[in-house]
Structure formats: C-alpha cells, structure tokens
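Next up: just one chain, as structure tokens, the form predicted on its own.
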Amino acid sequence: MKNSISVLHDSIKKHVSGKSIFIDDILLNDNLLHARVVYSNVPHAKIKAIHTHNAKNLHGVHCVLTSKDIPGVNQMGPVIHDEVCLASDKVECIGQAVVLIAATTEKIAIEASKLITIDYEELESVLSLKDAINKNSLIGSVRSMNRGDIDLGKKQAKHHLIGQLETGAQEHWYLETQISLAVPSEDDEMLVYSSTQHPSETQAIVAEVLGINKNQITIETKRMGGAFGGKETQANWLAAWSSLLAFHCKKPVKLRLSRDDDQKITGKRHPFIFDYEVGYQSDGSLVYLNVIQHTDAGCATDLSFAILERAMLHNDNAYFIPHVHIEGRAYKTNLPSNTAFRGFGGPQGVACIEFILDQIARKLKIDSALVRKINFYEEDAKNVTHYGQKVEYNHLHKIYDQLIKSSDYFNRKKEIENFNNSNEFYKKGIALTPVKFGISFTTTHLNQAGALIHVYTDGSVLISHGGTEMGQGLHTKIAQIASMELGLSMDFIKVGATNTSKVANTSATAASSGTDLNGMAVKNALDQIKDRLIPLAKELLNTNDEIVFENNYVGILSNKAKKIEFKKLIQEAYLKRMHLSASGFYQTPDIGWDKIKGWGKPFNYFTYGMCVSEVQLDVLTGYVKVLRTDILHDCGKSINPNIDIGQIQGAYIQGLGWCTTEECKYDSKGRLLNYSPDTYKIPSIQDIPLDFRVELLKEVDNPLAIRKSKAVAEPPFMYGLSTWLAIKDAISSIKNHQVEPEFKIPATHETILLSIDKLKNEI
C-alpha cells in the first residue's frame, strides 16, 4: 500500500491530459437547448415594462421566461428569502437576473438577449459601505460580543490607540464558471448537474422554484473547476435558471456564464470597515479592544450574517484580550450581493486585528513580532476566547519558536536595516503574522454529514458521500481514509459523483471541514461493515482473538501469517447473504454558540500556523515583489502532506492576491469596470516568491478530527496578511518607522504610491 505522502490528487492525470469530465464536456443528444440570462444594467428601479415579443419570434428560441412564469416560488434566497429568482416588479442591482432565453444554440440566444428592451424607473441607489453606512441601510439586526469591561480596561491602559481599517472586495475568480445542465424527466422529474458546493441546497432552491417536492430533484456533481466558496449559495442561481426553462420546454437546457458576466453578476468577498479603540501597556500587552464591523452585504442577505459573525469571531486571532467589544453591522447596498469566499469573513476580522498590533510596535518601537507573541493565548488563565471556547492544543508558541529559528528572522531583520538605510528608492520590509483559525460551521446543526458504502462481491469499494470535489482533494483524502480503514490499496476503493439520491440533507462543503465531517460519517458506514465481517473472519480462521484488517487481507494480529483475502472474505460473506451496504452518519461532538449572546463553543478545535515574508519595494512605482516566504502550518496528522502543501501555497497566494493586486472598481451607476482577466489582477506566476518555504509541523496529532488530521483549506489564507504588513514595513523605513503609513488592502501600487507621497510629506 502506498504511503500517504505518495498518493496523488485523484483527478491530477485527468486534469492534464484533458480527459476530465466538466459539466460543459457532458455530452447528451440534438435536444440541449442553450440559455441566457437578461439581466438588469441599472443598480435601483422599477420595472415599468419588458418586451420579449422580439425574442420570442426570432428562429431558434424555444422559451423566453419572465417572473410570471414561475411554477412555484419566486425565491433564492438560502437563509432569509429577499433574493427573488427573477425580478418582477423592480430591480435591486445592476446583474439582477430578469429574463431567461432557451435556444438551439449559443449564439441564438446571445442574439434573442439582445432583442429584449426593459423599460425602468430609475430610483435612488446606495453604491457604497461608506454611503451604506452614513444612510444607516442596516439589512439585519446588530450583532455583538462581549467580555470583561471596556470602561475598566480604559483606566487600566497606559497607552490608547483610535483607527479605522478597510478591506476590499474580491473576485473569486475559479476557471470554471458558474454552470448548469438541468435535464427533464417524466412526473415533472429533474436531473441537474450542477457546479455547487451545496448539492442538498441546491436542490431545495429548485424544488422550491418548480414548486415540486425535493423527491423529484436530483443533483449531481462530480467536480468542479474551482469555487472557493462563490458557488456555496449562488450555483444555486444557474441551477433554477436551468431548471425553469427545462421545466417549460421539455428539454435539457444548459446555462453556463461567461467570465464578463459571471464577474459582474456574482457576489464577491465582503469589504468591510473596522473602526477600532484599542488600549495597551507599554510592553505592547493588550487591555482591551472595542471595534465596529462593518459590512457591505450588498443587495440581499446571503451569508452575510454567518460571515458577519466569523469576522467577529477571528477579530483576536491568536490574542488574548481582556477587555472586548465588538459590534457587527451589515448593510444594504445595491451592488450584486456578496457571499462566501474562503476564510469566510476570518480574513477581514484577523486583518483588523494584525494591523493593530503592527502599529502598536511601530509605536512602541518593539519588533512586532515580539509583541505578537507577548499576547498569544497561553495555556494557563490566557485562554478563553472573547466568546467563551477555551484555546486548547494551542501550538502557538512552539510554531513561534522554530519559525523564528527557521526564517533567520531577526538577523534578516538587521540585513534588511542596513539596507534601506544604504538605498533610497528601494526598501525592504519583513513581517511575520500568526493565524488561529476555527473548524466548523458556525450554525451549528449544518456540523454533519452521511455517506453511502457499497462493497462489490469483487472486493472494491464504491463511497458516495455528501462532499463536493472542488480541486481541494477532498474525494482523495476519503480514498485514502476507507483505504486506511479497510487495509486495501487504492486500486480497491473509488469515490463516486456527488449525488443527493444517494446521500441526502447534507450540508455544503465549506468552512474547511469536508474531510473532518464525510471523512468520518464515510469511518462511520466502514465501521458498520467490518463489525458484520470481523466474525464471519474469525470463524473463517478459527480464531477468537482480535482481527485486523490490512495490505488486502484479513487477519489476526497476534498471528498474521494467518489471514484471508479481503476479496475472499467479500465472497463468503455474500454467500451467506450478508449486508454489504452501510449508510453512515456523522456529527460534530460538544459544540454550539448562542448567536444572540455571542457566547459559546461554535469550533470543535483551532488549527494554527504562521508565516514570515520579505518583500522588496520600488518607491517610485510602487512595484512590490516578494523575496522570501516562510510558512510553518498545523495540519495534525496529515493524511496527504501533498495536498495539504499544495493547498497552503494557494491559499496563500490567493491571499496576496487579495491584499496586493485585486481590486473592484465600480462607476457611480454602480457598474463594474474590472470585470475580465485583462482588467482584474489575480496573482500570476511573477507573484510567486522568489523563495517559497512551506513545512508542516510535525508531532501534532489532532484527537478531534479523522485519523487526527487537521483541516486545511481556509487557514493558509491569511497568511497572505504577512506580506501586506511587510509591505508597509518597507514603508514605513521611507522615515526610518517614525511616522505611520497610512494603508488597507489591498495595497494596490496605487495605494502604495499614495501611502508613500502622503508620508513624504509628514513634517
């Protein structure tokens, strides 16, 4: 069997050969028609008129659908239903869906688009969080958390710090579009391959939509070309699109975005504001921390609360804090709505909190590494949260100490002194920023997951579970478990499409923990099948003492030379008409949270790592490239450190994407500028540092989680924040760390230059 370091992503030679199949390569017979989608090009109006008489005449076009035919409910919306499928009697933002078009072709349908007219009342608009803000146009209630008191950590500060922070929007930007392919069967029956990350919501939205029972919906995914959270809720959107007019024209209908429109349609990372008071003690120790959230939701509600909160939630990070207050404040805007991206509201609330700190030291003149560590959560009366969890496992300070040692940090500390003192339109900056990071959903009931096994007379091994396969790895990593927990090599064991006919009500495949959930409701059914086989095993072999299950065979422990073929085993235990089959289910253990009070357990464990980088710096065009990156990440017992790395390198660089080059630039009608790849800067291959380390720590077994594993996918993002502050370290150096730049993310060239001119002038 092989090593677990060995085993390759399961797609990896399809992927790179071209013979993995995406849903736009499904191929099905002369009847697939072809959609297009009409939607609103102003933010806020009525809808006076809509003219498809045109469309509807033009050769091809097989349906044109407005609001009115809607079988079933005109709603989208995943928590709280403000998200209508298709506007009827006014339009919220520009991308608002408001006509579909079913045709032979592409083309034909591109055409009958452009034969519609839409007659408006234009109505007044809220563009921006600062206009949102200033207007008071609140979507939902406040939200707040609380510990200690914040008027006695006043009078116990020596120092007090008053600030704002924004962080920007960002493109998902995953290589496959947002698709579908609705397929119609009889009893009004629909087949959807959909690329969602929530197949089970998914097929509720449709069911919904068609005004069916979600018995006659069925929604497969096999995988998807990436999605980072942005097909979560709203692959929801292509697959009731689809649905409707498969449902109305008796034929499969696909409908798949193109890149312009898929950026200007769908929602985006929220931006946020932070408005911050913060006190502390001369050594740099924290006293308290009173911060408002602010959010721009955009058009409708989607996630934004769940995301609202995690930002809440990761406003500490890795800091103890005595004395907190945080206040969450998400508004309504009429920009297309945003939803989840990963790291899910984490990376916002960790920003605020690492750019504090870095002016803390800047003041102080401490090395800010050493005063993050002076107020990491520690194991003694340091470690609560400011919503209740105790910091358990806390790996902080060891992953602090040997990426010290490891990065050389303080002796590139003093090279990078001297020199920014002998260069003056190059400067370097270094910073090392830590992440604790937790693992669940914070609504707790969606902490669960079933799965389906199949074992064939032939020894192999068929999984259906409820995650979906993104890139992440995730249907390798439950290979690899039922391999792990079946003793048989991978040749055994396959991992089928996602499909909610197979498994059903489960939760999305977010918040990182699509290995910790399907991992173990997948341990769960093979669990349930090795206890009927362990005594059809032992009377086999005539033995009473314990069975394991290994390289292909069963046998007894104390003697295994003795042991029979796996496959052998199957056969009999089919013979004597033994259940082959298991269903298997799983929950998280001893969590919840009251949302209201902001109080609780919401995590089953953290995960932590942190990250070191060094950039260079042009001063006179802003030009940043990264020299170094270091990264030491807690994965537990990783159950593919190749994933695992790969996953912490592009995450990470995501990330940089997030704090450096992407940028949504919208008009004053609320139009997105920047919606295609020659306008919107995701990271090249030219971002990459120059010199990219990335370890895993070693020697730190998870109890909480599959075979001891840690989850990955999320975490890594944020370290990206590292080189935003390394950039503003360089900077800073422009009047040798005595005056504060003035910076938020991302730190565009723009940014940078404007930060720079504006610190040049500081007397």
Second form
Amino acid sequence: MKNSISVLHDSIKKHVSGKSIFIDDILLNDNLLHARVVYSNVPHAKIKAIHTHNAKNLHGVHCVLTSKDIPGVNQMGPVIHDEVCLASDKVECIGQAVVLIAATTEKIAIEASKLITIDYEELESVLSLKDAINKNSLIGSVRSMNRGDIDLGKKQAKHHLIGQLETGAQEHWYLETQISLAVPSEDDEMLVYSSTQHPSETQAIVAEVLGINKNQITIETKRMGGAFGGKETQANWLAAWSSLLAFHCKKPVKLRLSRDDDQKITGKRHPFIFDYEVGYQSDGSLVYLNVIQHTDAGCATDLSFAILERAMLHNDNAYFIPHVHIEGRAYKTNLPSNTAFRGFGGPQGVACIEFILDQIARKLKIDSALVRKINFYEEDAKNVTHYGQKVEYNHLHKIYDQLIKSSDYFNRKKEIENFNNSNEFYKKGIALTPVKFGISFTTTHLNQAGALIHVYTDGSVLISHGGTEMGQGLHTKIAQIASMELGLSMDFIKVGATNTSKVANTSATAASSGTDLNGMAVKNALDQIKDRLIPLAKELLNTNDEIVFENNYVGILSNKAKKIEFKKLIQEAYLKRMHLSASGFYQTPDIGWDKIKGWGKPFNYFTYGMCVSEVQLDVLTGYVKVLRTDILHDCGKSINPNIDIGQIQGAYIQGLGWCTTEECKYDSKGRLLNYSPDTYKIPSIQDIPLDFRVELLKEVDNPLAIRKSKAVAEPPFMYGLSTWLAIKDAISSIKNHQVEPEFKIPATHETILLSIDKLKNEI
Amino acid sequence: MTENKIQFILNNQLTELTFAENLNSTTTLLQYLRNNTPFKGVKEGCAEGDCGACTVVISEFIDNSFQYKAVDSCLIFLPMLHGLSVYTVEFIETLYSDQYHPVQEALIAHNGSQCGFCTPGFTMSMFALHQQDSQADRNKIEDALSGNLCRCTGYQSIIEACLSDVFKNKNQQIEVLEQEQKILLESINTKESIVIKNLNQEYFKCFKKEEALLYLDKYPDTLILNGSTDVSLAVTKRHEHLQRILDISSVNELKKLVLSDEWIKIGAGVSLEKLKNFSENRLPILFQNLTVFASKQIREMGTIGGNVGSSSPISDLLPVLMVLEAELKLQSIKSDRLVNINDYVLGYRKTLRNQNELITKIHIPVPKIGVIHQFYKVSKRKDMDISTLSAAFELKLNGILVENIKICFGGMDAVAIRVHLIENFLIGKTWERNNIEQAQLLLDDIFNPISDARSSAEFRMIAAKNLLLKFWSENIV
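Show the form predicted in complex with the partner chain, please, because up to now only the form predicted on its own has appeared in this conversation.
Below: every chain and molecule of the assembly, starting with the one above.
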C-alpha cells in the first residue's frame, strides 16, 4: 500500500468545534483544588525565613507547602540533580518556586499567595551571558570537537576572518500554558494528567519527590496545546508540584500557570555567543573553522549539555570544512534554566556558519548562494563531518538546483539590485540558506521506543505508544502506519492517550524522532500479531501462498476471491485462544557516539532542505515585510504530506520569530521585561510571507526510517535564517554591499535601525 | 433600578445571572464560560486580549439589523453583556444540520489546525467575518485574524481556508435564528439601570448619559468603564479589587457619529472599529492610525473616549487628534465645556478632566483641502503591538514653502507631545531635505526618551528623526 494518502489530523474536527479536551477542560467534582506557585522575586539570595502563617489562615486555603513538606527527594533535575523542587536555603533565579498553595478556588489561591512573605539576604548574581563569560561561571566541563589541524588550515587559507555572533533567547509561547492535574487514589497512588512531552520522566520525578515507587504513579497525556520542547523537562515541575499538593491535601489538585508566570519562570531557548575565526580561499571555499560557543544554561543544567552538543554538531550545517575546532562552554547564570526548544541548539550552530558564509560572500563579492554551493558536502569526497559521520543519501545539490530554478533566484537578485539602486528609503534583500539536520537523540540510549497493541474481537485496534501528541500529528501518522501495515481502514484504528501504565520507560517525544521511533515500535508489535494470524489465515483459506493484509481483508495475491474479512479472522483467532495483543519495541540500529571524544555516528540519517526568502525593508523605521519565501524540503517518502507541509510552514514562521521580533530583555535586577504577549511578540498572521511556497522533494525514499519517510518537526525551523540574512542583505545594500553591517539574532526593528545608523556613519 | 441581576442570550438561550459568591460583577465572560457552563471550547491563552484563544462572537440588534463582532471574552465583565447575545464555538455548527459551519469545514479541509488550542478562537473570528463580509479579501482576512495567535501552523493554512470562498457560503438558518433572537432580546429590559452590590464591590450599569453623569457626580472616584479593554487588565492580570465601577458601555447616546461640513462629531462610546470604517474615506489619517491599532477584537470593544480618557503616553490616537486639533466635550451634571486636546493632557496619565466629568464627545474639524496628513507607528510587530513610538503630521504647503506644519510624537515622553520648536523652525522655510535634516537635530534638544521593554532610548531617538525624513520623503513637492 502507498504512503502519502491525505489523511486529516485525527483531532481536527474536534479542534474546530471546541470538543477537544485539554487538561484544563477535564471535568471534576467540587473536590478539585486549585494551586498557585509562589516564586522568588530576587535572582540570587539566601532564604532567611518564609512566612506562611497568614496564607494558611485564609478561608478556603487547604495546603501551604515548603521544601520541608517534601516526603521524598527535593530534586527535579532531569539529567543532573542540580534543580530543587522547592527552594529551601537559597534561590538562584527569579521565578524559582519556594511555596505551593492549594485552595478551593483559583482566586483564593491568588489571594493567599499575596500573603506569603519571604525574607532574603541577597547575593551577587550573574545576569547575562556576557557577564557569565567575564566571570567564567562555567557549569560542567568544556567540550570540544576536532578534525584536521587548525594551524595547518591557517597556513593553507588565503583569507581569514574573525568575528562574533550573538543569538537571543526565545520563549516557547505554546498556546496552552504549563498545566498538570494530580488525582490521588488509595495507598499512595497518583494519577497525573500532565501536559508533558516526556511522561516517563515526569513519572520518575513525581515518584522521587513523593518518595515512592514509579509503579504507584501513572502519567497520562492526551494532547498538549503546543510544546516545542518547552514541555520536555519543565512540565515535570508542574506535575511534581501538583502531586505534592494532592499528596498532602488528599484531593485532586490542578496547577495551571498564568501566561505571565509561565513566561517568567520557565526556561527559554539558549542564548549563544559565538567567537569564531575562519579561513577560506578566493573562491569562497572554507579551509578552517575555529569556534568557541558560549551558552547561557541558566541556573541549572537541565538539557544544556545536549543542546550545546547539538549546536556543536551543527556548526558545519551543510558544509564540508577540512579543519575544525569547536569548543563548547555552558555557563551558569541567575536566570531561569534554559531548556529544549525546537532545533535544540541546532539553529544556533547553523546561524553561526550561515553568518560566516554571508560575510565571506560580501568580502569576496561572490553571490552568497554560490559560496554556499561550493562548500556543500559532496557525495564521493568531502563527505565526512567534523565528528566523523559520513554524509549519506546527500540531496543538497539536487535541492539547490531545483530551488534556484523554481525560486528564480538569480533573476530576482538582479531585479532587487535595480530596485535598490533606484530607492533610498526602501531596500530589498534576498538569501538562500540550506539545512542539514541530524536525526536521532545524541544521547544514544534514548533512541528506543515501545508500543502496546490490542486487537479487539470486533476487529478494532487500539494503539498505545510512548510518543505524545502536541499538535504535530504524531498520532495521525501512527494510525496511518497501522492502517497500512494491517491493510485496515482508519475507522478501525484508534491511538489512545499516552499513558505510562500502557508503555513504560519511554523517551521524550523530541528530537523530531516521534514517528521514526514509535512508528517502528508499533510496526514491530503489529508484525508479531500478523505473524500469529498468518498461519491461521493459511489454514482457513487452505493455502500455502503468501498472505497479504489489505482493504480490511486478509487474503492471497494470486486469487483475489480467496480472502477472509480481518474482523472475521480475529474472531476465529479469539476462538482458537490466540493472543491478540502485542508489545512492540524498537532501538535505532548502527548509531554510536563518543561524547568525550566528540567522534562517531550520532545520527541515524540527515534531513535536507533549502529556503529562499526575499524581504523589503523600510530603511527609516526598520520594518520588514517578507515578500516571498520558497522552501524545498526533504521528508523522504512522506507519510502525510499535508501534515508535513503544515509542520514546515509552522517551523519556518517560528524560526522567523526567533530571528526577528521575539526578544527577551532583562533589567539590571534580572527581571524579565517581556513577560507577556503585550511586549513579547511572536509572529502574527500579518508577518508571514505574502507569497509562501512550500514543496516536498520528490523521489527521495529514505531507507533508514519507517515506511521510507523522514522526520520533520525541527529542521525547517532553521529556514527562518534565510529571512534573517535577506534582511542583512537589504541593510548591506545601503552601502552597496561594501561594508559589513552589524547584525545579530533577533534582528528586531531596533537591531536593524541601529545597524543602519552605524553604516550611515561609516565613511 | 434592577439589582444584582442581568440577562443576556448565550447560544440562543436566555440566561439570567444573579451575582453572588464566586460570581462577582468583575467575573469575566471567559471565567464564567469555563467555570459555570459546558462551553469549554473557549480557551485562556493570555488573559489580556493579545492571543484571541478566548474569542467569542457578540451580536447586537442595532439600526434594524444584527451586527456581529468577534471579541476577547477574557476582557469582558459579565454585566457588560446585559441585553446582548453571545455565541461560542459549540453553537455555530448547529446552524448546519449535516455538516460543520462553512468556516469550520474550511479549516478542516485546509489543515488549519495543529495543536488545536487556538482553533476555537480562530473559528469564531472567522464566523464573525462570515457574518460581516462575504467579499473579504486577504487584507480583510488578515485584519480580522490579527488578534488571534497561532504557534503551530504558521497561519498559511488558515489564510488558505479563508480564501477558499468560505465567506460566500451562506444558508438561511441564520435568518431563522435572528428572528428568534429578536424576540428574546426584546424580552430583556434595557431601560432601567442595574446596580450590582456584591463582595464589597458596586457596579453601576446605566443606559442613559444623564444617569451616568448623576452617578459620577455622586461618586467622583468611580472607575469609568466603556470597552473595558484596559480596565479589565486590573482584574485579569494584576488581580486588583475594583471597588466601584460605572459601566457606560450600553449608553447609546454616546455612540453617535455625526458628520457636518465643519466637524466630525464622535460620541465617546463609538468603538474604534466603527470609527475605522467611518474614517476610511473621510479622514485617512485616522484610518491609517486605526488600521494598525491593536486587533479587530480590541477595536470592536475599545472606544475613542476610553483611549483618550486613559491618556497613555503611547496612546495611538492622541498624536493624531493633537495635530487635528480635536476638541473634547467634558460634561458633568452641572456643566459642560469644550477643551482642545492639546490642552487636555497635563502629564503622565494626568488630564484636565475633573473627576465628576465624563468625556462625552470628540469633535474633529473636517480637514481643509490641500492639507496633508500622515500617521506613522513604529512597533516591533506591525499589528497587535503597542507603539514603541509614533508620529502624526499635518502639513500645508504654499508652493515650496511650508505655510503651516503640526507634528506630534507619541512614546517619546511621559505624554504625547507636539514639537512646537520644530514646527516653528519649519514654518516659512522651503520644504527641502536640508531643512528637514536640520529639524531632525532639534529633536535631541526636545526629547530625552526612556529605555524599556519595547526599545532603547537610542533607538527611539533615531526612529523619531527618521519619521521626520519619512514624512518629507513621502510628500516631496
């Protein structure tokens, strides 16, 4: 059966009619309590005293908890245990939780929170990445990746360039803020409805905090109202806090962060500073790259090392660089712990090399697309990355050729030049940027998945797997995979809510790997069931021919009439006392990665794509309009092209936001200034390209993933960088591309206008 | 006087609310829907009117027809709904027996939803547009949806859904519904004022201007509420207790718009959306301004009187009204007076208005022929973003000479401010770039802007200078 049948997202009809149930919509009786977190309002301090008396006495308040009330371990650190559940003796950022309150209404909980006072003795704090670099407040050890010999490269290269790039934080801004609903039961059992990307880890953290076994805790996740990495580890907090309150109150407790609290207390995309030196020849080809990557981990480790690692692994993007030295440094600051965000460090690493190539093109006066092309990984030579992985099934040149043509890149470039020559106050710019993104968790053991399949006697199939649905259409794709594997129409198939009691020890739905891993685990389970059914089918059909499953029937290829309805076969199997459930498992083969040496094969495969963006810049206000964006993206043999295109469009716009309007500013006391949508600006409907074309690359079956497909999710996020560099191109045209403009991420109207102002003052 | 009770229609059911424990007069429509009804399709995304996940549609019978508007339910206090009709996402599919509503069908067909949290809000904004305009083009679509944020789709699929002729697809069911609605609405008493005294809070809602003035005279410290787009944040964001509220949102006398040869007289209760539509061909500078003013949901509720009344330094309207030399009518029960808006603003959120006075009208002189007007807003995002700074210009040229010029900046100081120094410098000079460039330098003497969440002082100064040049460049003789 073919892939690529257009199947709707399995929840879309419920979404448009308001029937989809999110955690905040779950009906409970009057016993439900509402929770509130009281958090630190100073960035770094010793806690001298916590006064909860007045809050406890407020009518309607059931529980006021501090760290002393934690029965288990006061820890929520997902990888390294450096993150307390509730602060006891010190606070390390504004937003760190100190006190939990449960009350009969949200309003009472808010009133009670106003009655809590905490006495602090403030300590010196580190409030920016630059400050952290100056103070060398390293968290963990310095990492490095090496290939070749930088000194030799320096001798070989004709030109050299030294520079710095800053990339900013980004708030996830999932529409559904972090939420958890904990329902206690007999003994110490707890059922937690959590908006989490990682139910198994959420389960582990709740169990540790409550000091009980994991088998007492069930985490259930039906759907999330967006996540984007923000609910990979930090959803654990809400689950732990609500469970702690439910444990003490012996009543269900719901904890939902207000938008402001969510923005203030949860982590962001990691800001980076890249200090680089690079050498290149007169044709633009890169000779060496020597980079120090500095990143702001925030006040705890969280996933910072994996993120830094991915930034280092993507510092090459699509380009072969003979001599590479990359050093990665993560710093501790007194800001909320930064965390996973779509791309997971990849976009920052890619931004660095794209920024460098853009500069080289300007210096050499060669079109930047050509400079990129000359550096692309090749098929037979120049095909090994700086960490030793061979770049296989490379579609870069194919994509480049097609996109240059379909976007009419060179003609438009000329038109833009003409436009710019005859306009002083409006300038246009264009840029092509590629992406090559590695698919797999770089923490190798995470590349595993499980599934549980039940076939019921009416022929209907219930699938449980370890992946979570956050809007990306994972459950839809999984149902399609099952439908194709069983030859069964979609109305027989249901994917249930993700639940730790159905599938245990799962990995986060992250690293774009949800369909790759869970799809394979589901297939494995289905294969087991099919293997049991086939002998029975042969017996019933009285044949030794190969059995096929299609169109709701089980039969043989040679004689179309010889078949039995799937439902009927299942009933027969049941009567024969056959096991109609199966648990499936998958581990990605042939990968291995030595984190210490920075060498190996961390990725199962690479995803490729490119984007051309054209912008118009109002030179006097810094306002940018994206005129046209063309994307050509490799999804292998897409399981669901509509869903994949939706992912690409959404990722690009999210990347555009990171590169342009989304900015986190802190004041001198470490307070986030942009803590609400009033001042934190994600793209709105008027910010998208006037002309927006997304195509999937054709005839590129991927032998390495489920049904020859490829992961999507993260890679297209990086297309935002083409728009970012198109803006830079427009700015650069003010001085006829003779002067290098100052630039960074995000290119807000302020960044742009200050850059223009500086250019104009250059002689 | 009615006490502690309101009536409105919710999804075609007459609903009477009595205010008691857990339902006070500042409970928002969003809170009520989510906590007290089965209609949980409506979502809270921000509780400040920025994201639109809580969008519902309100309809009202005005001038012999039903008018539909998409609004943010998080910003609406329940008593504001008295005499109105509210629709939530759960209702609209009931208008079609064998399918979803056309806007829902279009979103399904074009994959216009991923995580689904924002979708009910988008659906309702599209439903309102469906009722308002069967010809909506991309501009109107973007305008109608600029107050709805989506973090998953990148909007393209939603735009495609809207461009699929969806707004032309109508059926008769809505007319049947409107007949029922009319009867229901007529059964609600909208003449007698309502007072709600509950939980140490007094909320007074009236339908006549005189009643409002009397109340204000008696309680000059009362908070005046019209569109509630600003006032409600005190409750939803800052969790403040508002002791006394005067709700003038249903005073129809304040909603008149009258055009004469010399004046445009705008009732203080005229919504910004109504004003936008009115000004499109009559007062282009105001139209320019309102096109980038918040979102459609906000403009449907927000009023000109409220915006002027709050006199924020980053009010989008003030710079425009200042160069237009608008006059405000300040009325108390005892007297009324007209003041020029340039005299009205005294300082940071301080004005000439006495506590017992109500802004009842804004008079704008009809622009003279040959006068050029322009408004610019600089913000991080084009729409649904508060100004970082803004500027309004009025220019009268005599040949190449500047006969008269008025320039007002917002966001550069504690108040929106006319720059007389520059106006006087330019009057009588030639309308040439070198004069503008000299005028730019004067801004350094006038302003000492602040750095804040929106931008640095340095940026504000550069941008302010640029706006002078921009105005010149777009009006070169």
